[in-house]
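Single chain ahead, by itself, as structure tokens, in the form predicted alone.
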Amino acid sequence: MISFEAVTIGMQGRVLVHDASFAILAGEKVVLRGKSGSGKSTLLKAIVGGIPITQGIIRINGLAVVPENIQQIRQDLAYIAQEPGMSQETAAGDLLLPFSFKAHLGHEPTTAQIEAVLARLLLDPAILRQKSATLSGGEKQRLVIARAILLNKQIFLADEITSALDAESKQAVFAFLLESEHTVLSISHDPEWLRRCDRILTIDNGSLQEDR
């Protein structure tokens, strides 16, 4: 599902990840941890083609992450940032924005489907009428998760997505992502998130090691 083959990632003359090789199988929940600035977020961004790698190959479902494949690869990927950006005036506009793109035309979810997903994430449907600028960090995170679910994404890349959530909302996100068939590669320092993941990878001084 996701594989790194001797991958090195460098930025501004600094090597963040050196010669990393690992594989994540379909349905696995894997979490990255490490000190601030160690390269965790850079690694996730490299998977979606947002940051070039210095050497090696990253593959998603067997496809190398290279410019000619990136559009196809991104169809299966959902990247959820710690502070998701909202580009539309309302929450509804941000939730439904991808369905205005050519790849998703004709697949817009029904009102019932939208409300069901929002309910599972403990979001009142009335939130869709709110200005996007007024949403809290936790509401933005859950709205982006809801959008990914409605887009039928199978691979989630999640960067500290429980950091802005209260205890009840956190459990709803756990159920959606960690108790599902989705493949999840995440960054987290949340002890409960770490306990629920199948594997833990630690980045330290450019080296990526699996905790035993």
The other form holds:
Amino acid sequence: MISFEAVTIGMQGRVLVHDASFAILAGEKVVLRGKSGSGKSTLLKAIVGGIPITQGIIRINGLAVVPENIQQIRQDLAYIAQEPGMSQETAAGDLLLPFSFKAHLGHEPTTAQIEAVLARLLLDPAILRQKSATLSGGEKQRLVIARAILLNKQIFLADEITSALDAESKQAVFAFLLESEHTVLSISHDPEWLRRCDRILTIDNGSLQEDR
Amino acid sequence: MDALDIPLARFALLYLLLLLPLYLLRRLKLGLNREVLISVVRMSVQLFLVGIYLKHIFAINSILLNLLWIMVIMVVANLNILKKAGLAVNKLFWPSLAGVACGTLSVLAVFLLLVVQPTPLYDARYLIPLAGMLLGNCMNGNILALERFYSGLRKNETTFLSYLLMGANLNEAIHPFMREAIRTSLAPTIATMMTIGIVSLPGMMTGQILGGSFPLVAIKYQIMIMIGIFASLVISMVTSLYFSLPFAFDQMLMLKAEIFAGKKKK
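Since the structure above is the form predicted alone, I would like to see how the form predicted together with the partner chain looks, so please show that one next.
The next block holds the full complex; its first chain is the one shown before.
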């Protein structure tokens, strides 16, 4: 669950989000939309503790986003960027990167688990042997989603999650997200995703309102 | 053996060497002439002053004065590092200085206490030029390392954040950026060691040979200084980077904007 309680976010003297209050319940699929530069990405970043908020409280599963809780909060959150950066040589390296961190050592997924997740997102397991640099934007996005699933993330924050996907893989991603119990807050202008999600939040001139 | 002194009149002829390059730069409309002239004048004045100063410092040869000199050049080098790396002096002065001191002083101690063993150990003729050479190289390496590291993090903030969200601790999340910064900064020194002696005779060795040393003695000093430069470079880079971390990240482990200088100077 994500909740904003009278949250104001300002950057470089400009107020991007003013006095916003809303709650997204566990399992809900919510779209955040607004004009370019309206503060959508800033809002997502504030949720993961990437930028400080000026006023109010953001809570994730009841825990306030403050330094004392940030490590625990980040365990539940996944952020899927519009153009995910790949830092390893192969796709397998990028998919399994978090399992080289101390926090996940010894919790590597089995081959069967990996293949099952890739199949749900219409990714051929052979992709794992490919060089990361040669992956298409859509493959990178799905690989990042697969990584979040393997890490057991509960809340997905996504920036234009379907922008780089072809029609077939988009359907696979939609189907996965809608059937899953994950909470999803995604920036999107995709008409189909807007239609199929539970609720739409619009950000305009710093104020946040619920359209549906 | 001593090097031939150059009479002042003939020395002045040297400056005529600049006429052709200045003409060429002007023809190419590079707009560099003013900067070149200022840098030549500064170089000449600074070296003359340091020559006069060193003459006295060598004559006095006091441990306090020598140490004070080293401290002063470390502070100047440190200010230059932060300025050229585009970082805020008031935020990172101490961690960066501590890194520079670790790299320079540790290698200098090995040189003087174990390898050269001059009498007295603080002999200005050895201490000051060796410290200057180490520090000059540390300075250039640290500028590159700090600049690459922090600008890399700033440009790739989302990637860095994604590492934190994948469960990385601060050390794990900065590791790719640190690897890139250190690799880039060490590349010129490694390349120099690969070709030294083949393409060029290094300045220090040439100076010693001109000054009357036997080539084999000069080579020993040159090898010592190359190894010393490499060691001090790695030590100062790594320590400066690690010492700066607690000052550069906030409690949410995000990079603080205020560590960057307001206006980046080249």
